[in-house]
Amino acid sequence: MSSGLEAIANELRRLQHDGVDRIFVEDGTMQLIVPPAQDPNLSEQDKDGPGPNLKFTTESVATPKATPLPEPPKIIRPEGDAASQLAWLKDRVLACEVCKDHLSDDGKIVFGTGSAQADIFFCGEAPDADEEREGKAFIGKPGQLLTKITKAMGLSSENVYTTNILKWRPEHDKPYGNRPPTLDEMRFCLPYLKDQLKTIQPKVIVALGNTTVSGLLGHDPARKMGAIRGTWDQFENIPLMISFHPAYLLRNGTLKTKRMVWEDMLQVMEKCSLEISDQKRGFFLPKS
């Protein structure tokens, strides 16, 4: 049995021992499970998998609907202060016919939330179900975690701005879950994001997750999140800190990953000349 298949089988046996009798398996995992099962050189034990009592529900990863998109919009901003320009842009985005065409029946366009004078601009990839339902960015569990992070930094939601590149929740062919936005989808909404940045003029952008980084900096198959996380880049001549998406922390909330994100935030705080106490510098370190 291959190491990947063996690891999956061991995890399934553990779940079965814990009383789990039904699981959802994504396509990436199924590619490890199904092709080897067709290999005539596998033993009958390997073909049988973890046990007869654990049922596989082979749900594939949500896939996008093939809807062609027009050219990205051109934004001509009116004169005015930051608050009035941001309000104008919000009305412009909420009236966007392309954005509206991609909403679910009860979905809403998600523009962004926070201060028009924010120093720190948190950027995700696309709204999730909670955000689409309420029309507000980062209000679900990932958003609640992001709020805890900003509070630990000594900030409130009024001191930061949070938004996504894509202004609608990506459609897919499943009744549940989310899918990442495509590069074309993010490309369409990028002028809206750029105008948000031009209006707010933050000191730092925090790119949350690898999909967001691809939407901002362009796709690079060699780019790995583990290598670029915690590093600086630039977007629209603004310093860009690359960090994990809060949703990743919810799935992998170890002390190590929390500390990694916190070190990213310490760099952001230093870039924005925010006060950092010894206590803050010590957050999420192993207890001696």
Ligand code: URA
The other form holds:
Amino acid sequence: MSSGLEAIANELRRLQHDGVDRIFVEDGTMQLIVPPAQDPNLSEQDKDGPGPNLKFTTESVATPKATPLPEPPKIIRPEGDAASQLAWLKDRVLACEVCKDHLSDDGKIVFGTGSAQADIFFCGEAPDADEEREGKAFIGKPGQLLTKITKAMGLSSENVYTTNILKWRPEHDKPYGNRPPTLDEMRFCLPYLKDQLKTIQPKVIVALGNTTVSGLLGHDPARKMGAIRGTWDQFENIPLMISFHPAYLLRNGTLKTKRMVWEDMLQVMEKCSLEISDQKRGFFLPKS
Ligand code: URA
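Form predicted on its own done; form predicted in complex with the named molecule now:
Whole complex next, starting from this chain.
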């Protein structure tokens, strides 16, 4: 490997260690670093690529729509109970012209699912292709893992609420991969998320992954996922647990990373006064 590529690979390893599971690479840059004979989209394990233990899986490099987003919407909620307010907000979001404008042909806006009384509010960054097709949050592979995690916590998807900051799937001009949402995109949809929180009033928000944390707390280049994962912050005066995105676990599902996420969930369960058996406390510990 050339020293330039070696340096890039080292930086990617450092980011991966910090919990970053995707980076956004422009087409032009990709052409410079991937040898032309190789199809970058199939190069899971390329010969001249970044070396062992680092997969060069390229995700979409589509750029967001050039038209700037308008000011974020202002939400004035009607009176009513949580369920009717949530239903009202869902109609409001499904009618959002800006959201609709960003959908692909058969795509649907993804509002969120779960109980209006949920104590635990899982928040991701943006829908993937599966979610956009069905109009439901977290139903693809990462979502299935999240369902497993909630089941292991003794909960079902009816006891939790699951949504994303962005209510549409970031545009995409390739038949594969995902583009992380931009800060501007997340900023536009934030009032919708805030209103979901005001209505549901969960005891805990779980922020899944680095992009979600930036969308909620603002971008901070000095913030390292490896350092903040498993710690509490606050969003809208609600305790916020920062954890890895399930997509990160799918790619880096070692006993160690599984235990890290499980320890985050144990903290969430404690905060919500959920019963924790000794068996549950010991999940994903190395066998002695
Ligand atoms: N699916 C979602 O709904 N959200 C994510 O953040 C990732 C996958």
